[in-house]
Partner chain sequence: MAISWKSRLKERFEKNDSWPKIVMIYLFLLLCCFITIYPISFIFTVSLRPGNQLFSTSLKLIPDNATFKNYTDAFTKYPMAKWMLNSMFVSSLTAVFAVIISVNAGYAFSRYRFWGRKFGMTLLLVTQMFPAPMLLLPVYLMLVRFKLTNNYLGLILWYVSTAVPFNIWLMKGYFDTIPRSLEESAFIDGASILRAYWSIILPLAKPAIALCALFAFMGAWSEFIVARILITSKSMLTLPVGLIALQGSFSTEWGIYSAAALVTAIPVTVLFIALSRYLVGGLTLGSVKG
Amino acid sequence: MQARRKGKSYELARPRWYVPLLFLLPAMLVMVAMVAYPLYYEVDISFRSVTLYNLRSGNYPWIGLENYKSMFEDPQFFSTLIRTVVWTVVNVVSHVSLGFMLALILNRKLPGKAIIRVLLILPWAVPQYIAAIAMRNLFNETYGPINLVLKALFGDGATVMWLSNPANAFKAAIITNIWLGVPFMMMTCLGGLQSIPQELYEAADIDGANWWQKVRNVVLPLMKPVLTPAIVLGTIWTFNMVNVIYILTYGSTHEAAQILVSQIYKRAFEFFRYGYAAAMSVVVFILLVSFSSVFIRAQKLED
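May I see the structure of the chain on its own, in the form predicted alone?
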């Protein structure tokens, strides 16, 4: 490429093909170190026998699909998988519906809206493990405020064995995670609502649309680019939520209240079956990637 100026020619330097790669190289190295290699290592040890006995030696015998075979032959795996699906669906549906409703309320003129918004965001600002410990104390069967209120209102028979009963402990974990997850979805939906032009609402008013028709025909279609990634991220985060489940259901009597990721944690760091836990992690990874791909593709086809 040449450029001429005052009778002189100048040769402009052509960009080298490797220059963009040099700018991308630091990010690529970080991705390889933080994502690609740990994923490869996890898949590799899922085909090996890695236990507490040979962990320090680094000599992990190759056993092929034995870890996967043991996992799929364990009936507890499938019951835990069903429980994990229930946990994820209930939480994500609650997060999206409650968060969207609160966002619709905050998107209107409301006295003290700034204070209300701060109060609603507080659960999101609290670290998860701190919130889980606090909720564990709230659900305590003897001196927890929840049982004390139930007892004061309805008598001694109204108290609930929240933490000693696996089913109730699972319900307590769902309540805690819904409380923690709604603020994020609320703020995401509120950002999407505030990006919708006011002219569209005015046009709907001229056409005589009521509140529900405006939400269904104006708000929801325009919110889809915001809700789709939020639902995918919320599903992945909820599926992998180990803090709330582990803290609220801590104890050997609560195996029936576990989800897959909390069982993976126990298999790895309590039972020291690292290869088996790696195999479970690979299955969880495949499930989440499959769900994300199918959900995003379905949204594109619908558009």
Second form
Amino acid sequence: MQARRKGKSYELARPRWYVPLLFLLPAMLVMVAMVAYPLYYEVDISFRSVTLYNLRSGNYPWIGLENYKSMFEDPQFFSTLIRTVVWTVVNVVSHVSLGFMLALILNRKLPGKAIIRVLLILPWAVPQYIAAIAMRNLFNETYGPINLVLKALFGDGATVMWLSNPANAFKAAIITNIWLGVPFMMMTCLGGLQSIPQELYEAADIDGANWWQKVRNVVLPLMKPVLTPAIVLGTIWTFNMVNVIYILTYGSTHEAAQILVSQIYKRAFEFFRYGYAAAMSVVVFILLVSFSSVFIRAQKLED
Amino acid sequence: MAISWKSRLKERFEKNDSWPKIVMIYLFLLLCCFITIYPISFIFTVSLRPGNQLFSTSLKLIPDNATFKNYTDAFTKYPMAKWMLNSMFVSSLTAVFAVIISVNAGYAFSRYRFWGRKFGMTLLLVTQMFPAPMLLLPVYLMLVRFKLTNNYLGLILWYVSTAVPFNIWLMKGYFDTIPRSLEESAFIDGASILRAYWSIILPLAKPAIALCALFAFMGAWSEFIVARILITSKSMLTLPVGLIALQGSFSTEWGIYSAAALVTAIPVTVLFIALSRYLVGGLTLGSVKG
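Right, the form predicted alone is done; let's see the coordinates for the form predicted in complex with its partner chain.
Every component of the complex follows; first up is the chain already shown.
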């Protein structure tokens, strides 16, 4: 009996090598089949000519850097890249600042805040495409409430061609995406705030810190481990957001409201230029990996 | 008397807050709530409008001559029920597979120290960096090759693989909060690894498992970018693809679309809100502790 007990606790301290592997095996199988291999395949086809004509044959001729060359020669690529950066920065900055502010408020003693919190996470709770289509209809030029209100307040001239003008469609998409993304940041920040012990605030109070000093010197440093991954993830998700752009510019052919990812999607599945789209995806992926590693290094948050 | 009533009320707020400040805070929150609710309540308004008033410019919450006809039309004029069944099938299987995979993997990442552990966790984060169309393209070409387009297997596999990385992080974070001593004492009582895992750890992890299942289910329930590429057969369309097609002709079917959208959104929204109290802890714990 004694010996058996010893054997068991030994097993926990140093399990047989295959035990974690067995727990991980299903995850590894799916990730290899659906991520690792497709990734390899993607890089491969970015050097090949894949079009609608040879799609089903499975025989794609090697054309070297041709896809990359035509991409970098396309002036639209760079304007789209700049637009994507604007899209990402505006969205993430708004998500984090608004989310953080709301979390600070909801972290206070406030009767009724449970209900308010539920109402505030609604945009996250509703399926994204439904929310995006709802917003699209708020932006409807003749019947949408936004223009109706603008008209009532500022007269006929104040209405905005939200959806037919690409620059405005882009603005409408940004507003929609800010609306969608704040709840996630709010909940993440709220979780972080709740993990800060009350004594720290009290200590800061005794030292005579004002509100801003408390936020800057107590809350923000302690929130860094929460905020860093949330910002990295938020940036990636925003950079890669196809849904909102796709729905808000649905049915229009103009390219001036597209970001890189939605353009990849269109190039691949509407213009059937698969090889070209693959080359674009590889570039986007490299951009995101470099951003994330630089950002995480800068925050000195390496494990 | 009045003073004690007032001071008792005051106790329910932060101690240094003045009344004007409290009023300002509530006004601000009220404005925010209005912004989050209005777009959704607008769908509701439109869904109640009778056919001849779809393009009304009135801003009333309940329109004149409100009717539920759009709701019945959604099911009689369009194969809504079929789309819902399809989506239910795909989303449930996705949730089941995603839970099995991410709970097990999360447990391994939380409890064991093995070669490549940190690297594996980082790789999972890297998978979030792939633009959806990026992997969709090779997966689509692969499925075309294996003649698996218009087959739910490919779609479910895709959804599982997108749900799993985040859920593994979530589960790992949650398992990290369960003390190891629980399993250790079970081992001393002679329990095997699997037994301790199954009858001690998993019951404790129920909230996180529910959250995992919900995220996976919701992901599949509301996804259309991939579904509209992989599934093109009319009878196999999932709910979002069907709805978006409906919306494509929205000049005439906007009311029906709104009714259908609400019917689709309500179950997942209610579930999400019911589980939202676990979100605060779960999300941050999952993402913070390396």
